[in-house]
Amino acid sequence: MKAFSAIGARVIQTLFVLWAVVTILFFLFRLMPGSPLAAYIDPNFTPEQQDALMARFGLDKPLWQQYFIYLGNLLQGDLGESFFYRTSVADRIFALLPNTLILTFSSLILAYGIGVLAGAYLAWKRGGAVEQIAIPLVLTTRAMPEFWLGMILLAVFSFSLGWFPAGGTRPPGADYPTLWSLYTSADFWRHMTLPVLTLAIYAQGLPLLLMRSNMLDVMKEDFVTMARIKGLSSYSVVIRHAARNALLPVMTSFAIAVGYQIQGNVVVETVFSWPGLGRELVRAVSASDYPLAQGAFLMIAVVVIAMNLVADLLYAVLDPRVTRE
């Protein structure tokens, strides 16, 4: 019963945070200087036409009425109409969201796969020459700005060597009848290679250092000492005993990393012209398309908040002591 109460309280906190984010985004864009329809209204419009356009989008009403109308529409899944594309914001966002999610999960799976194995190895071989080289290298890649790293990879592997495309998801003129045929094509994965490498090189530092730190603590535990006394092989001691117990914080950090990686995609998608949510957010802000920018911000915030909730619940499931406390 206490576990369900704790989960319920955490869900309520999450909903409150989400409401606060929605409220901040609503007032942030509407209190910005200038007309929200500056990019939409033609200079040749008469004052009557401009007023009619303001009435169409409900911008002629008091701000508090606009707020409650927005909340009502949001509960129905209506994010408004894009000023630039003249289409539904929700349709535009959900058309781009798969590209962002594929890029995010591909890079994180690669980063965590390499980071966990490398972290366990460095903990096992602590004090060796490999560790003295690897740790400074990992810290260096973690300190690199993602946009700078992306431009270096572009300059070397795209512009100089020509091994990979410079941007987009397909060659010019290529046509795929369905999204599935696009996502399973070799062209799509070739275009995604450099963005994934950029994000993975930056992200692998967290799981590597976290796994190494956890492994160093676990290797001091009594059950690891007992396993060694029994004469088990080094592989069995490190992988089957120490690594399994050191994985818990790393697994929960993966959920949090999904949310923060999507935020980082804003820069990487812009550098590689990747048609995802982050790149669309930058374009929407530049074009003063605040319904689309607001919707993109909200979608990113929803993912971040939801993955933080998943991390909390996952930690409680994997470690019952957290639930009891």
Given for the second form:
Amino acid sequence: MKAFSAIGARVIQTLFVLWAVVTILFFLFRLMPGSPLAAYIDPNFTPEQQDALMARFGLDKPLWQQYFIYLGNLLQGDLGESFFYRTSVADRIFALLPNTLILTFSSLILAYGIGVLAGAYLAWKRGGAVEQIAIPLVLTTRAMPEFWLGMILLAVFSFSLGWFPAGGTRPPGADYPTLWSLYTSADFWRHMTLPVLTLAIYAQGLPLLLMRSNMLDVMKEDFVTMARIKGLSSYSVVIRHAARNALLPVMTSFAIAVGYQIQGNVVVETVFSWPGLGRELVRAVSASDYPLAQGAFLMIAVVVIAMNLVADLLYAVLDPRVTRE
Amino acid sequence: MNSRRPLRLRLPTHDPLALVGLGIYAVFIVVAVLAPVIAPYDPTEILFTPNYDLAADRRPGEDGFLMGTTTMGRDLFSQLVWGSRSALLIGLTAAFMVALIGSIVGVVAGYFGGWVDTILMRLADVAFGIPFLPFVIVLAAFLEPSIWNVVFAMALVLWRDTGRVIRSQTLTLRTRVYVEAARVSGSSDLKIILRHVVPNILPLSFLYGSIAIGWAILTEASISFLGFGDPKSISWGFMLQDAFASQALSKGAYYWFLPPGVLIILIVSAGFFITRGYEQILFPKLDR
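Swap state to the form predicted together with its partner chain from the form predicted on its own:
In what comes next, the whole complex appears, and the chain from above leads the way.
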């Protein structure tokens, strides 16, 4: 019963954070240069369009009323009209979300695969020459600007060697009727290779270091010592006993990593002209397309907040000793 | 009554990597301070050869330019040297702000508890829900693009990690015998905090501050690369943006976009190495 109330409290807390971020966003976008109307109305809209938007977002009303209209519109999924595309922001955002998610998840799955295996291996070979080289190397990958790594991969594998395309999701002119047919095409995977590699090289450090330090902790525990005393082989002790138990906390960090990665995507998507949420945010901010920028920001924030919740819940489910505070 | 003072800022001689990190920092600081002396040109100056040709896209060594020039005819070596100044400036100010705000929030929340704690920790929850890079982008774009606004935006979000850790440390300190004794003997809260709490959390503030140096430098590089940086200052991120926008990638001008990234890696990983070294001094139990 206690577990349920802990989960309930955590969900309420998440809703609170969501509300707070939405509120911050509302005031942030009214703080920008120019008239307060600029958040929703492009001066190039026709007077009729301007009037319609004024009414829709209550822009002629006092700020507090605008705030409640904004909240109400948000609840109905209304994020306004993009200045540039002249279409609904929500449509645009949901069209781009899959591109960002597929990039994020592919790179993280790759990163966790490599990171977990390498971390377990490093814990097993603790104190050896491999460790002396590997640990500084891993720390170095964490110190790299992700966009710079992307630039290097682009210069080497795309411009110099010509193995991979330089950006986008498909060759110019290629048309795929559905998202599914695009995602299952060989072209798409060729376009995705370099951005995924960039993100994965950066992201593998977290699971690797976590796995290694968890393994080192687990290997000190009684049941591992017991397994050794029973005369099990070193491999069997490490893989069957230590690695399995060390894996759980690493898996919960996956959710946190999704949240971090989706923020970092902003730069990598820009380098590879990847039509995702991050690049859209950058372009919208540069072009003063405020409704679109606000929508993209909100969507990214929602993913971050949701993933923080998932991580906490997973942690509570996997390790029953944990109860909130 | 004298509280323990675990703040020992000695050289981490046991850890060669940390020493390497300190060495890298020392070199960077010297270069940053002496930038006007070391750099042969103004980093934004458009240069010409003696016969009045624009000195554009010179390769390293060509026409006497040590590391080549940009498409606009600016000296890359001078830009790299001046870039170390912005990196250090941003890294240190952001780290200071993050450590300061995080420590104050953590100590106040942990020491006073109750509703103060509740409010501050809910604020930290909110800060954890804000996507960091997008937030800095939006703030840097809406306020005037300047180094200080980037630092300000970072400080607004990044105090959250430091704040939480310092809070939990303060919670354990509050129940220590010497704090109880000070309270019973009538010391004011301020006095107890300054004499008994702060000295004990300073090492943690220092540690989290030094982690923030690397974060700040990487963030500034990303912001400048995306074009939201301070147009008046030459940073390594700005150099990379310039290279990217000037087709340096397709021209294979590695001499242009390789060095700024390598310097960023050097200074950020130096920070990591130092942090790890001091972590072992400050928290010997973590030694692994």
